[in-house]
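Encoded as structure tokens, the following chain is the form predicted alone, with no partner shown.
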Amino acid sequence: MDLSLSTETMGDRTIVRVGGEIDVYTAPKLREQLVELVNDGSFHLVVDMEGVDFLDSTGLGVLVGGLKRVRAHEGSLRLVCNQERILKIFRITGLTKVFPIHTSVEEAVAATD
């Protein structure tokens, strides 16, 4: 399966909608998107993972890298996910303590840093 990406702006947040699989083959595409957004001055990102079917350690690494990039600019990276199989990965790895995870894009956009 391939990876689909789209972006939109809501206030001062940039929403990155991700669909498909984030794995060793597709993660570089997500990494490039996140780097490009930060380079263009988008420092408050919301990654909507509702359409993600699979996430591996490479994908987790890309998200952590994105978080480091936005934090270097006093920014934030919030995740949107309520799929148990994906949330379980974040719990097992302890990344629920690193990433704010929300149940909807609207909730993530409304959250204060």
Second form
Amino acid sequence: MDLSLSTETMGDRTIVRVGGEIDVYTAPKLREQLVELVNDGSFHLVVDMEGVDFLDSTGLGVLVGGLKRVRAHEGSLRLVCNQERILKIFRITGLTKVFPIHTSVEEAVAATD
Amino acid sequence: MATVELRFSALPEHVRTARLVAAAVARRAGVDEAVLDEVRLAVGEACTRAVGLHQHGGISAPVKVLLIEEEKLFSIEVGDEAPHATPGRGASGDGPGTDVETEEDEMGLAVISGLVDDVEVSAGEQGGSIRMRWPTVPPATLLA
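Okay, that's the form predicted alone, but what's the structure of the form predicted together with the partner chain?
So here's everything in the complex, that chain up top.
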């Protein structure tokens, strides 16, 4: 399965819905999307990963890169994920401390800290 | 000889194929269903790393994956042909890209070592390999 990406704006937040597999082949597309959003002035991103079937360290690297970019503009990058197998990758790499991870897009959009 | 041996051109698009094949062979070998996600992720990380090493080193040789069914064990060995001389390889002229590549390489290894209890990473001038092993359950349990 390839990667699917779509975006939606909610107030000052931009939701990036990701579906499929994020790996060494598809991660560059996600990177391009995040870079484009930041270049266009979207600095508060919510990446909805509920449709993601597979995530590897290349994908983690892209998300960390996205976080660095939005932080340079005092922005935020929040994740929405309830899937244990995806959350596990964030836990073993210690990235649960780096990314705010929410259970729903609504919760992520409402978060302010 | 390996139960299944896979060789693929060092291109990112083939890593998914390696993951799928490894997971299918692992399932048949009797690796617990609950662990198959880990097998898929670990072999993907190892292949991603090998592809990166071949691409950055300009190595045209394929990446090799050995899937080996042993008694009560299933092993996967991912081999690359990149010479691993010293940690500071590719020093001058590579620019800032080298650091990013090293970081990604380390992140991949961090994921593998976090996922797999039994893992050996070896590297030499002829290339390197990552060998990972998982226990298998007897077929009787599978049928139950």
